[in-house]
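Heads up, the chain below is alone and in the form predicted on its own; it's given as structure tokens.
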Amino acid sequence: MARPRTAPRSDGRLVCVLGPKGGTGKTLTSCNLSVALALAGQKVLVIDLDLQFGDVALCLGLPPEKTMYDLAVSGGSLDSDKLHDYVMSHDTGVDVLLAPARPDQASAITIELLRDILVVARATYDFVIADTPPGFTAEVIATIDASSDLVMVGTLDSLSLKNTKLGLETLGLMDYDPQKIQLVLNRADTRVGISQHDVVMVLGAEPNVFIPSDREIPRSVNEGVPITLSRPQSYAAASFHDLAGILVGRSTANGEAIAAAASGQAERGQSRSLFRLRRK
């Protein structure tokens, strides 16, 4: 595929969501990150970067009727107007470049394609958000090059904390900005002996945001349904909305008005985050 025929503005924020282990919550953390984005008022498109085995289709319940592939082999120059027709719409106004149907659909997309792609997409969109597979692939490399931000995600067992470790330290050899990381402690609240200042001793900083297991979670995933969306109340959902909060430069106080907002009905001071309860 040919390079774009203009150079576009660079104005949106690309934020990379990265785990070198398989598992940890990438996937969810990218959806409901971004419905919390699009929520606060933000345009907002998700890339799956997964292209083998790529998951943001069923978690945002969406079928797969356009994806990067048929963006791949369809030829000709690349702008926003192209962009836009293999692109799907979700309710919320979040808009999601799938990954191939099929993994062996997945050497169509070049990385070359990919950096074009996040180029006219940073022209296009206030934020995108880049869900990537587990590793430093090709295509994670050149995403995390390019990004502006990025959200790093763990899991509270010892596996996890260690690639978490591994990975911070590999983003350290690549000179990312450290001020750019956002840390993700996702299932935060499981009793598994690991206590906040385990956490701390083992990635030398104390995560961002905490997002507490909820059981209503696995049931978002398998019904298509984000859980800022099915449970816009619930702890969980308002530490996605903290996370988009620090993305656009709020207070973590502000992403919860964010939380309350969308729910409509929210009580005054319901929607605190873990990791508030966790600091008084």
Ligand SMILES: Nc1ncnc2c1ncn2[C@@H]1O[C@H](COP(=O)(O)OP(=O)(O)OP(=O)(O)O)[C@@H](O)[C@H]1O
Second form
Amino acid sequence: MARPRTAPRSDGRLVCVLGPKGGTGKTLTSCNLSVALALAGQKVLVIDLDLQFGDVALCLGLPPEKTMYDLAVSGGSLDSDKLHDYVMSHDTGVDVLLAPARPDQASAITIELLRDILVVARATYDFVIADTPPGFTAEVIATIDASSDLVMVGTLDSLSLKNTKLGLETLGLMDYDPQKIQLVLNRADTRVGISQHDVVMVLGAEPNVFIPSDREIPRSVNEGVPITLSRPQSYAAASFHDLAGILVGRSTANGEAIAAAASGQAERGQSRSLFRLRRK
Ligand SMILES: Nc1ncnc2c1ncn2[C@@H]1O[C@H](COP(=O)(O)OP(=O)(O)OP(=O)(O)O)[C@@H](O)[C@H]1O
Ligand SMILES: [Mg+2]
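Show the form predicted together with the named molecule, please, the one above being the form predicted on its own.
Full assembly next; the chain just shown is listed first.
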């Protein structure tokens, strides 16, 4: 069936989700943030830029029927209609441009093509969420340069905090506006002898959103159903709604209402009081 075509627009937000090291929760955050934004009425595209080992398809339970590789080898110029032909649709309405199915296909995605994809995607969607591989690879730097917002994901341990600080310093060297960076602390309730005060001292900034450790998260990843859908009442799900609310609030000024509505549905366990959420 033909997909509905969308009128061109030019003001979509590009949110680059990054973390200097592997396994901090970037893909978890990208997928759940996307679902939370879609539930808040936003038109969302996720792009899996972990070109060799992309996990977004698994996390969202999507078969890799069409990928960025198919788009790359199709030839011709790129426009909104063509982009639509190569995205997969999730039940929530989130569109997904999947990473190549095999590592050897990754080199087909040139930086020029990536820049084109990002421009067309921003002209088509309210939010484009880019999940990235660890570190500042060429495609990550190109996406940072093109982005309107950054979500930096770190975890609560000294090695991750050190690398998150280095990542923030690198963004500073790139002259990235710190006001556009949302800091997400994952596994934030882990008891590892690091206090919230320590986190602020090391990073020089207070995290905007805290995600707890939750055994339902790996289960949701294994089942291919984001925790925002499988456990919508959980504290973890509320954290992703908080992040979506912050991002939406910066463009529509109703993020507080969305976050409050989403948070109100969540069971706030005692661990929530461990941290003071800060919203811009
Ligand atoms: N808060 C959490 N509670 C429990 N498990 C978690 C949590 N955050 C992440 N995980 C688990 O840690 C693993 C890594 O998460 P994820 O894939 O999102 O990290 P990543 O930063 O994308 O990794 P990579 O750098 O390899 O792409 C996953 O199996 C996920 O289920
Ligand atoms: Mg990942």
